[in-house]
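Next up: a single chain in structure tokens, the form predicted on its own.
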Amino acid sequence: MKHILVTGAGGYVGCVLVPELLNKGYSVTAVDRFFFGKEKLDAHENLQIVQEDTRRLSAHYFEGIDAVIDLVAISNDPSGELFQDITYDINHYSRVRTARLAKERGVKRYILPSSCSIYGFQGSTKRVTEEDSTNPLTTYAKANERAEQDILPLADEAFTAVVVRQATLYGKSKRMRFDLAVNGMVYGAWKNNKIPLMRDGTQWRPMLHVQDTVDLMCLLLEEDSHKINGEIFNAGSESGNYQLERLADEIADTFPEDIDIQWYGHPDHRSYRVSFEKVKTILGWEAKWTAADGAMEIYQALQANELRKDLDTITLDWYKELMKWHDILRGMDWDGSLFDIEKEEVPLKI
């Protein structure tokens, strides 16, 4: 039995990653703050919850560890930009450093899932390979930059490190999150009928189901370290290439209701194609779900009520809301409590 520890496990992509890797009989440490609650993982013998920041992380929690999956980060852009150095901190810092204690702790392999929007703008064409220049636009896409640049160099015989560039995710978590791309549409079309859309739908993205993520990590974990270390592989599938209101067209065809698009916002100048021919032709993976296939599977759990959309499927939203809770009950505190308080003996006179 392999030993992996998993950052950011309780997030939207730990959520499914973690009770994949223990159905295929892996012992995990999952490690994270777990803003979003510790229940969305289940109680497993093979489970060890570590709830710490991952920039405060000790050596010792990477002794017997075979690997480390290092999902931690602020993960979207609209968080990234208001926190914008805590995104660094977090996305580049503490990665950078969770694998120099990997390596300094004789952990074998480092992944490092780090996402295709370091691709910023590329033009309507051109479909960007690993080796192409990058042109991060958000604060999110340049610490995954940074992180890259500064873990890969580690890699030597002794430590293999692989970074994936994600296509933006899709498809059902326990962690859920309704402020991605295709799951937002899903939502807004099944609550009233409406697709929201960034204008002006001409802006390429490739798209790719969590599940798919989650089992291209599961193969880098066995993969021969000579086919992987050192490398980058981009993450998705060329049909997942879309401009986004093909996308919601596409999504929209699998209601029985007619559905309109909402517009929204100003014009995104995030645009870029992905080839995903390097993780095809070394390692013979593909992704298997389509959008169309994840908007149904949203969708039937929609139905179902087996998920809604909270606060916390807002990454933003919920982050704010923390916050100002946080600073009313910093406000409350008295002496490191909200109602307990150290009393004088103090005698009664009667």
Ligand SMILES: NC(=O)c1ccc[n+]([C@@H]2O[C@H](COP(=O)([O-])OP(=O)(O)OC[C@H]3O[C@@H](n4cnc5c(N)ncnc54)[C@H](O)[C@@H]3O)[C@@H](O)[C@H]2O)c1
Contents of the next structure:
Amino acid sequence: MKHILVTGAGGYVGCVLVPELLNKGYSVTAVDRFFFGKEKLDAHENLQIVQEDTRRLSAHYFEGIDAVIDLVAISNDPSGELFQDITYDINHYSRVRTARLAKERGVKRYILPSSCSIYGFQGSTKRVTEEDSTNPLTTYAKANERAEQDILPLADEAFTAVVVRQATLYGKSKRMRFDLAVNGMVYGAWKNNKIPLMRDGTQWRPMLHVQDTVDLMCLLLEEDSHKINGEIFNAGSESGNYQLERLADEIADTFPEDIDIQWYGHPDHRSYRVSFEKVKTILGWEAKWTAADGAMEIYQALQANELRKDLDTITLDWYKELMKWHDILRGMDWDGSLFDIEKEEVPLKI
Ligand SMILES: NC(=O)c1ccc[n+]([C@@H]2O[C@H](COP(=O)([O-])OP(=O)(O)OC[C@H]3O[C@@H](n4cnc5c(N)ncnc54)[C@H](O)[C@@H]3O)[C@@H](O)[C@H]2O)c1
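Okay, that one was the form predicted on its own. Can I see the form predicted in complex with this ligand too?
Whole complex next, starting from this chain.
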């Protein structure tokens, strides 16, 4: 594998994945609308930036590509509920389109970064495996499931297709997300000595460091096809399966000060405890980071002023802000410009 096309490359995962791929000697074509800014990916001689919408990405971008990692998405439940049709369009339609185009153009491998959120609500504390029934509750989760269902059948001898159902991620990225559980909890504890916790705290959720998911994707690029082709892998770790109240306690313990819980929201109906045996048994892969390590990493970055909670670190708030300014600017736009206008010159002196 030499040349990798990454969609959603300017996002939270992409901003960790792309530099890692470049470090490993790959060439990368990074495709994104760059809703969170283009400047987050540093220039590199082996990096080609393509600012484009994946729903209309031209087939020629797949020429000479060895593998695709299709990160693109409206990437969380609240944004998915606000933009339901768009979420299906991007997270389902565009990813199936990309996988088909990739296959047609002779790309050998395609990785779909899906989500454990497709397990939705599991009535028992049994760890759900890749073979168990899914129960997607949200538009975001349903779109992921549809993408999996339409993409995996494309797998054949010439085209390796593999799904990674990622746990909820945490950790540092240049496109930072404080709307992810661990990251948001650490920020609250650091800023106000209060950990935000969605009611009622008993819900199960698996957690995984962003560097771990990036390592797994790199492994999948090089792994023997027969081990992964047409397969789904849950990505996370047994020790990363948390009830959120216990996660909050663990994060509070990493702080020297007394930290309180700040409850918010209605009781969360999503709850799933996940088995990560398959990825360990078949690929020998295990997550290296713990939530406590990740909390410390973010705490130190906040202390060093390397991370800030700007509006664009909360995905939903940022998309709403972009929509607001898009409307405002459209109303002010004259002849495609804010200040310059085409005018009929009238001499001021007669
Ligand atoms: N972060 C997590 O906890 C987590 C967990 C499980 C799965 N995932 C999945 O991993 C992937 C990456 O997530 P993330 O956290 O990096 O999300 P993100 O929101 O940070 O990144 C998504 C990127 O896609 C881009 N984008 C959106 N629509 C586009 C379009 N139509 N055309 C081109 N670019 C477009 C955005 O500009 C953004 O840079 C997503 O598929 C997400 O569902 C993430």
